[in-house]
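Just one chain follows, in the form predicted on its own, and it is written as structure tokens.
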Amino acid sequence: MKKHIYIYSPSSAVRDKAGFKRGIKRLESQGHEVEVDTDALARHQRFAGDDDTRLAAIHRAAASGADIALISRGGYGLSRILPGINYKAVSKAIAGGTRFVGLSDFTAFQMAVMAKTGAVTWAGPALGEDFGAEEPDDIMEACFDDLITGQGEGTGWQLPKSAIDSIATSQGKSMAGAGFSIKDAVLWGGNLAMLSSLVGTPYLPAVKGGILFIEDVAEHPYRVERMLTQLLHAGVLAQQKAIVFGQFTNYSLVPHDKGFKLASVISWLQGKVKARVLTGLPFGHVPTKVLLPVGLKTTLVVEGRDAFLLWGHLDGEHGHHDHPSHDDGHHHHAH
């Protein structure tokens, strides 16, 4: 199915310009028409371009029609500019069809989207470090093609086995069994870092009975536990009814841990909050990477050690068992 992708730079420059190449073609491969923002290689000191270059590109990737407005790259320059972002131009151009897609820096953008129209993005592949790699994912690839045909109705994992023991002695929140459901709550989050640096912005969604998925790269556990304390105390993480840990990336522990790892974090977090604590979500800065709808109403589904983000029912109301096929062996991250 030929689609129009639009590649844009709204933060970091581009540094592997090999990477670059080789994801357009990649997508040019798969039939698709893909069309390169005039700024999407440009340089100002770590930025693509300075902040009203970024801004336009931003405008342009609105303007442009395409069924998918697709990053180059994170990295850094979203915060800066969020002030000057054309939201109703975005709203619109969502609206009509286009999804914007990205991850990392993105999720300051989709944040900023989401608190000021309520429009809902996808966080998911960037170009370079997904399509332009030596050998793309193939459940990103897949998960990719599903937004682009229109056939995503939802994404499944397995948790991880200490998850579920860790799950199970906690306050009698036993999944022994049936396990359990959270309908029709609207799922958000993406980059920690980017979450917790936006509390007392106008720009971070104020979202009641949500599910709130989070995932980071090169961030100590102490690190991640000190954002996670941030977005308790300011009250975000109370009025949550789930709380999913993807990907934890590219970090050290050190002999001071003494024992402390993210798994001690999982542990304190879940003695902290009523929402249900998962973890094992394929997405993050990893080459397997599932697409999730940001802003959009899901129902979170755990039987036994299968876990199920579910969006596609949502047009029409289906019982518990009624899964979208979820056995289609692509939704599936095995670890």
Second form
Number of protein chains: 2
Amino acid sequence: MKKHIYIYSPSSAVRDKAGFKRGIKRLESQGHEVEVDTDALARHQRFAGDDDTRLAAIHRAAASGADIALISRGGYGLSRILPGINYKAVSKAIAGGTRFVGLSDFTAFQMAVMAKTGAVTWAGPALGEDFGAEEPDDIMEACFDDLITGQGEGTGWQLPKSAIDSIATSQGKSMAGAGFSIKDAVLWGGNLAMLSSLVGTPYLPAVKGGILFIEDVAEHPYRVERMLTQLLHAGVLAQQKAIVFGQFTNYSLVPHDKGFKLASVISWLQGKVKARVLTGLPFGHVPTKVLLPVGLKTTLVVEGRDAFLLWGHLDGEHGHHDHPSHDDGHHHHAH
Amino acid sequence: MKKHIYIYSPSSAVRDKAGFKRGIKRLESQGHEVEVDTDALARHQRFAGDDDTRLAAIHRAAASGADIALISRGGYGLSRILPGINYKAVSKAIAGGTRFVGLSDFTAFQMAVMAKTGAVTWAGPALGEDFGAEEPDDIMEACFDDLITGQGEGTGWQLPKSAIDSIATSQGKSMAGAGFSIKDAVLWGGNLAMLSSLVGTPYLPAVKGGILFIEDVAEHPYRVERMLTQLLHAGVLAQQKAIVFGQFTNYSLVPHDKGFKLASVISWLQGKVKARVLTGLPFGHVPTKVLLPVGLKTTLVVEGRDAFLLWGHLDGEHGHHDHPSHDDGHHHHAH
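With the form predicted on its own already on screen, would you show the form predicted together with another copy of the chain?
Below, the chain from earlier opens the complete complex, with every other chain and molecule after it.
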């Protein structure tokens, strides 16, 4: 199904131009019309153009009428331009059918759009690192196709065994036959550093009874804990029904950690919140990433080691969608 | 003047035990009675004991009746135990004459004490890295002596030339004869990562018309900017009369910064706030550090390239102190 995909750069300057070009070719080879923003390769210092340039790029993406507005890459740069975004224009574009897709620094945009308008965006791939990879990941592409074709009804993954054990232990449940579901809870989240950097600002949505997913890269577990502590002490975590850890990658433990590691942080967190704490979500700074609707009501189902996030067949992401069912839904199960 | 100094470890485990011992000897050689908390050298993972151990150490420091409660070191560990601190006990200790001194991770404690009780603590040295250095810094020691003897009435430093230029430029003033003063403004701040990690929580004081000082270590300028953006978007910076940059050290610029550096961040900030933005304060993760009263009303005076923070002769830090005068005050001028 041929779609119109708009590529733009709201954050850091594109450095891997070969990857950028490969990504465009990959999408074109799948039959899509790829429109590249005039400043997609702009550079000002470490940014993809100065603040006004990047704001204009966002607004051109919103005005493009594209089916998908896909970031070239993440990096850093959205935080400081959040006050300059025309949220009404973005929300109007989303209502008109444009799906904004991205991750990492893009979490700031997604949170701000959700806080200001309630509109749904998508946590998913970036052009360069994902579609521009020498061999793009199958599951990443399949999830993207689902979005494009409107087939996606959810996603699933296998919980790591150690996490199941700790869930069972901390929540006083026997492992055998452990299962639960959380219905119609707003899915939200993204990059943890971006989420914590928005606490106390007008750009973090106030989500009650939600399912919060998080990921990060190159952050030592003590920093992950400090960021979670901010969300905890700000009262954000107490409002969630589930906290889902995606992939935390590319950090190094040091000898004086003496056993302190990410699992220590997860275990500590489980003692601090009533929310279900799950791990292993295939999302983050890794090739195999699912595509998640940010701001949409979803249902979380856990059966033994199988976890599902379900949002049913979408006929627009504005709240009215089929009731999710994981028995016959079309979703990609990543292991 | 012999004083009672209590050493305790509220954050990371002490690793440099030689420095720890040297620090104690240094203070003892100056005639002080040094009392070492029973768990000052405890270890649990990367922490100086588990959460209960560190909380108990803080409460023993508060109950010690010491003149100075000095941290062994910073690191990480205070964030997650903030809800367990008995702030009444700490405030009572401060009213009784105990001065809590420290920096870095300790900023979390200082902010929480200020938010919960309004009591004054001191941003200054740690035992190991400062008094335990092979050659402790003269100015650090002189400022500490001032606190001990009650002689301190302020501190001064020379503004970097480039900062003067940028102040002059951004604030439309001629450099020659530039000068101003900000009277009776609450001085507060410390480590920027800790400050930003407290935004939106009950542990960040709401300071209006204040003088905010900041420092950090091993944080790239883009991260410094992101942290400042959080304080900006949360409305904290708009409430301040001055923002004073201390030392930002031990980070590495990368080729793709392409000219983006700490000065870019400072320049950007100057365009976003009405507050005076000053730089060069000798405080941070550096040997030469002044001692600053956190939560106390101070007067900031700038005359040409000379900057002064003045709090007058202290007869207790509870608001009633002599009116500051930089003409005859006893303060250490660091270049």
